[in-house]
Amino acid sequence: MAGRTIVVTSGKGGVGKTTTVANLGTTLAKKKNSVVLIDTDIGLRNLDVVMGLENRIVYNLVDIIEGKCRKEQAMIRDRKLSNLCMIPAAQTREKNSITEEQMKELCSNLAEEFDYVIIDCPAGIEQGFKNAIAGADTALVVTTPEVSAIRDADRVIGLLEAALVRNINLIINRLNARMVKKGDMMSTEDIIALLSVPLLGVVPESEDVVVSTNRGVPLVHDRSSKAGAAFRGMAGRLDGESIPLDGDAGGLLGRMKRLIWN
């Protein structure tokens, strides 16, 4: 049976796309998953600093999609997992270098030998936007708790119900409990009230972000961390288990149960 291909979009460039593709492709493969990340942002790669991987780097996704190299060439395997790799993006080519036909079918053939293929999508709605959803069967929609946030977030919903991505999930992140009980940060329920879609989970607001993309390792390695622990629920969500919203954010979600994602 064929993996499952999810990409990770927003609109809106600096919400944690990046981070969200490390720390679920992590936790999915700690959970003996098959995962495979694909680095869509062409000319602005950022995954591979995020993984700890930019080293390593020889061959991109524009390389395999003109024939300059196998896929197996560009996979770049984790430091930690043997069954986590990534593509890296090019870094010195246009996002026209791929088309969606082009992107739809790699991403077909890797999800023959993946459980998942993960997408990170470019900031935009653009050609490299359509490209990235172009394979996808899943989308997670990740926004802050901000006005122009949101509002990115609800065009790209629509542009994804309009090119028939009927599974789409939304992901809050940088919550501030603390700011949400004062009345200077929209709530949980305020935010699902304004997209209507799915709650797949709620990371709160954490310094551990910004240690563990410098450090690149992601947060999920970390047992301690607040952020990690959101982000292993979201994927043990994703991998089909049954776990509550509530813990996500300090409690905030308790009167979302009926938005579990499923």
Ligand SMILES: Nc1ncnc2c1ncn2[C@@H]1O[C@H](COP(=O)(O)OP(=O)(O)OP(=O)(O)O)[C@@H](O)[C@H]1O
Second form
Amino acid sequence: MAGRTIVVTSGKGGVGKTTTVANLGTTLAKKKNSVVLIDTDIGLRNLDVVMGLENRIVYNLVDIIEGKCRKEQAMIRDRKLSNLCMIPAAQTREKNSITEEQMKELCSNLAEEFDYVIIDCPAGIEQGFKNAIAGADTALVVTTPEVSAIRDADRVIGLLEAALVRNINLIINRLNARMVKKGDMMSTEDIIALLSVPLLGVVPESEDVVVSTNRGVPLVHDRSSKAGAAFRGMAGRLDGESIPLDGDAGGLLGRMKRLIWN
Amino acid sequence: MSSAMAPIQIKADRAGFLLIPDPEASFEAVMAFLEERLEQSHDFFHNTEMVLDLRKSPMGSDEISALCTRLHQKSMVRIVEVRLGEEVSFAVAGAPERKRVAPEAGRRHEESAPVIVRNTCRSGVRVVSASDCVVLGDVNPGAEIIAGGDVIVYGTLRGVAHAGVGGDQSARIWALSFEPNQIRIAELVAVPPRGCKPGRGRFEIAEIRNGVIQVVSL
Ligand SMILES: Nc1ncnc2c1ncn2[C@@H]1O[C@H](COP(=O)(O)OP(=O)(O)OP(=O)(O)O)[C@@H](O)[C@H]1O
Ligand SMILES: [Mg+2]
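If the structure you just shared is the form predicted on its own, then what does the corresponding form predicted in complex with this ligand look like?
Let's see the whole complex now, leading with the same chain.
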């Protein structure tokens, strides 16, 4: 059976796509799935840094597509998990060096071999975005509780729907429960009401994320981190486990139930 | 090949081309046939406007958008209108405004069919109707609904709505919940006062009274 191809996208930059890819991928691999991560942010690659694999890069995504290497040669194996690997983006190439057709073919080839193919999408809605979503059957749209990020997420959801990506799920990152309580930040309920796509999970604002990014060790390895727990919950839900959202979402109303991941 | 057997017929119409899918044909067959037809006909259909006639064979909204996207990619063909029934059709979001005769100020345009949109209008979507426009869903911030007549939203209006674009001061904007960025009726513009959260669950109407836009509950 072919594996799943999942793109993590957002529209707005810097909302946590790369962090999400690294942490979901690591958790899914810990659950004994074979996982490959693809960084499609050509020219601005950083998944390798978050995964702590920067110094092992020889070949990259564009090299595979241009036939300069076999895809196995460009895959870098994780330091801890042997069933997790990543394909880095090219740092010194143009976004237009690959096409949607080429990405589709690569994704379907990888899905034959791996349980999960997870694609880190660049910010924006231009060619890089189109390439990243071309081969995906599921999209995870990341937003923060800010009006501008939500507006961009809405735009991206419209584009995903038009591109016939059927499974679209929402991840809310950097939620600050204290600010929501004070009414200074949009709540989870408000965001779901506006975007009307099922919620996969909510990640709190946390210093742990920054620390783990800088160390190059994905957060989910840290058992004590709340943000790490949120990512583990999402990975479990993706993997078909029924994990209630309440723990990481902070009290969702009953009327939202129909919009929640099932 | 007889055209009666084709999965989709392409008919010339005064306004442009009319696409009529066969109710028996699968969506895949329709797409494959269109692709082949455009390929064979070289530039004949290049840069033309077409009307998709679904009166006999319904299609899902994602199929419609896949078809529109493909035709546009392949030959710059624009589907400018989708006909769903005798009185029901909608202009395609993002399609250029049709070259209709500009509505005369103060006159209602009840003779042309209303545009009906059957899903949520997300940021970046622009829907234009020569007469009324009905949205069966929400209008999100960043979306624009523009109508010669009324704008009716069976959902929450959070984006921009412009009723009576041609200058019809009697046009109105209806919504189940009003939280718009901005509303316009004829040449007037209104921005809702900050922090006003209206009651949900019943229609509210924006209309021109005494020369200003006012929102009233039904
Ligand atoms: N939950 C969080 N709490 C605190 N900081 C966070 C959180 N999530 C992400 N960050 C920080 O935000 C920054 C941007 O994150 P990330 O690189 O994952 O975003 P991105 O969407 O991939 O950005 P780009 O669009 O540039 O690719 C990083 O410095 C990261 O450490
Ligand atoms: Mg990134």
